[in-house]
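There is one chain below, alone, in structure tokens, taken in the form predicted on its own.
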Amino acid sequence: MSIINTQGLSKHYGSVKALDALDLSLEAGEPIALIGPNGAGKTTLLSLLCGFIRPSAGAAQVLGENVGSRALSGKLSALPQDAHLDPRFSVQRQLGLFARLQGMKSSDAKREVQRVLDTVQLTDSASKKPGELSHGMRKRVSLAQALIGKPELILLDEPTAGIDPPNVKIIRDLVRNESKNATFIISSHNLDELEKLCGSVVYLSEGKLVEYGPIEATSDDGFLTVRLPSVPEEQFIRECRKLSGVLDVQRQAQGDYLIKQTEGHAVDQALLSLLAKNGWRYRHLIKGRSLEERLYG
């Protein structure tokens, strides 16, 4: 099912090109994550989407139905990076009033409120101020008001910038079992936490579609990528370039190292016996390179 269509979206500011003539398609599924440095246009184009603002030029279908059309109440909502919680009411109370917005009972409005909450695993805190939770939590609260109606669309714009570990784990495992029921796409300069995630990857760059596909990409055959956590950087280098099938090795950020291998060749059995012989201990190994390496590097 197509969730997204857009043809020659567009929006300008002055001669600021903030989104030219983009031209996607996407299916519903899981996560997809949305990246681009910053002047992208991640988050004009997350706007357009909910209708926030008008194109400069061009259309888009969100799940069938014109951008801004009522018929979507419901079925997409969306969490700004800037979502502000209201100071002077309760969690419960701001939560009922954008149940009640979307048509519901008070009753239902209730239920559904305790429903959010308790997927956010913030129950306890329902009668609470905002200002009275930590900023992990406020952004859960504003996560559960996007989970509002089960809709069928959730865009997230930065969902877990500048929160805890815990609290990033918490948004995590809730975007995977959610993920059963509605399509969501994330954008986040996290690309760990989007590897970690997505099943597919939209890359934005001055406006302009750069790349669209899956996370894992089937052409990067040609490399393995471990991360080791602490072993001597010049010896590691050394043996694994007398591997067979190994034609170099670079090491890259946060104890990653790069191998290119011959195509076809499988070096991945011989470089665990490496790391056996040696005592060195990895944290993770997989085929082809990080979305990190594959995309700036």
Contents of the next structure:
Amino acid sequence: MSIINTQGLSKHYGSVKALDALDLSLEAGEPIALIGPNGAGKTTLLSLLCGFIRPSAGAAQVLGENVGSRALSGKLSALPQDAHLDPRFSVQRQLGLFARLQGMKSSDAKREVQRVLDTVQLTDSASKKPGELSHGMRKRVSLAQALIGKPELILLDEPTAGIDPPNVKIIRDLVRNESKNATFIISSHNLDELEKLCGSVVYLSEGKLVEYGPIEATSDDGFLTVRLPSVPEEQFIRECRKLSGVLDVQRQAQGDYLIKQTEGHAVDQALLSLLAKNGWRYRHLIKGRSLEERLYG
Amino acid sequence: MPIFSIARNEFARLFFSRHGWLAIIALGLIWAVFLNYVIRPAAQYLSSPDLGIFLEAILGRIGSSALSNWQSTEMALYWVFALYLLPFFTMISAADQIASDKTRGTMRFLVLRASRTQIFLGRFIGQYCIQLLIILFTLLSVLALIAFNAPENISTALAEAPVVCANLALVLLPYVALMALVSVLSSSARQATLFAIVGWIVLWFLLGYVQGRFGPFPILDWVLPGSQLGSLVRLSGWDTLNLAPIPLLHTVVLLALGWFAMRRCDL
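Right, the form predicted on its own is done, so what does the form predicted in complex with its partner chain look like?
Below is the entire complex, every chain and molecule, led by the chain shown above.
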């Protein structure tokens, strides 16, 4: 089922084209990564889909409904970037209002607020005001509001930006669990994070669609990526190049090594043997390139 | 219905926040001072010729003639002062219908669940109901003052109270609508109040200039919110409702402009 359709969707700010005639069709299913450099149009696209801003041209449908349709209430939700709850009222009161606006009775709204706060592990903070919470907790509360009423489509704009690792893990686990019930579209600069969570990727640049497809591209069969935290770099590269089928070995950032191989060779097996023989520990081994390497390498 | 949930939430914004309680306490104190040091002594000594002249100096000919139209002096004073003071209070207290939520991004959470029209009208209705409460509060306090100071006038005052209440409710309507409009165009409540006051003054000067240079155009006398107040203050009894179409028309126009701005603004 198509969850998002855009036809020539554009947003201009004066002479700046934040989004330029975007034609896109996304299917329901695994989380979708929305990536691109700053100014690529990611937040603009999400804001247009949520109806926060009006397009300069083109049209978009979400879950088969025109953007802004009341039929989307309760089906579409979002964690907008830089959106904050009212600091004057408790988390519980504000989420309760959101639930009632989605058509729940007061008693159902209370139960739903408890459920979503439990999901983000913040039940104890229900009566607190947003100002009493840490940045990470506030982000989790904002995520909780996005889960009210079990929506079909959830748009997350930079959900883990500026958050400490424990909160990032909670959010990541939560998205992984909830993605069984809803389709997530996640905009982020953290490509490692997105690789762990998402099944497909939309890559925008300068307001245009560059690529849309599975996160593990089949064209990547000729590569292996291995993360080795502490090995003698030159020795590893030398030994690795001797393996049958290896065309090239390059050191990437963060202790990652990109191995270019001839297709058809089982280089991964030989590589594991090499690591075992030398007592070199590896963190992870990926068939193909990392998303970062594929897009920006 | 989202529109009523949003309207009801305006009361929560007033009664369940520190900021709201500070506003209530401030209004209560100001009104208590006003009641004790303006209305009570003025009503007591109005019969004195010297004070009668003094009051005429303060209120002008309009206020002076208005006082003679009402049987209860306290109610007459309340009528004159409330007509001019409550709109100013409305321009402050109803200023944050949209502005701060829009700037903070809270409006985005709401827009995902309710239409912009529902939010705009819900906030307007909620704020208007709060203004009605303020009218009732101030009116009841004056009635209490009369009951305490001049019990013989209370039946007359009670008979006049519905007229005063209905008129004040009509007078404040366009001011709440005006604040709904400027709140959409502003980034904070303070800015909204400033825009409303400055905009009102600029328009007043502009209309005066057009009238003087190219006029007279009688219709321009009724363009500004509150333009009927000069005529209204001279009337008494249910005759006052003859001017009701003016604030109603102002309200419809201001709400239409605000709704248009709300539908088009970026959140």
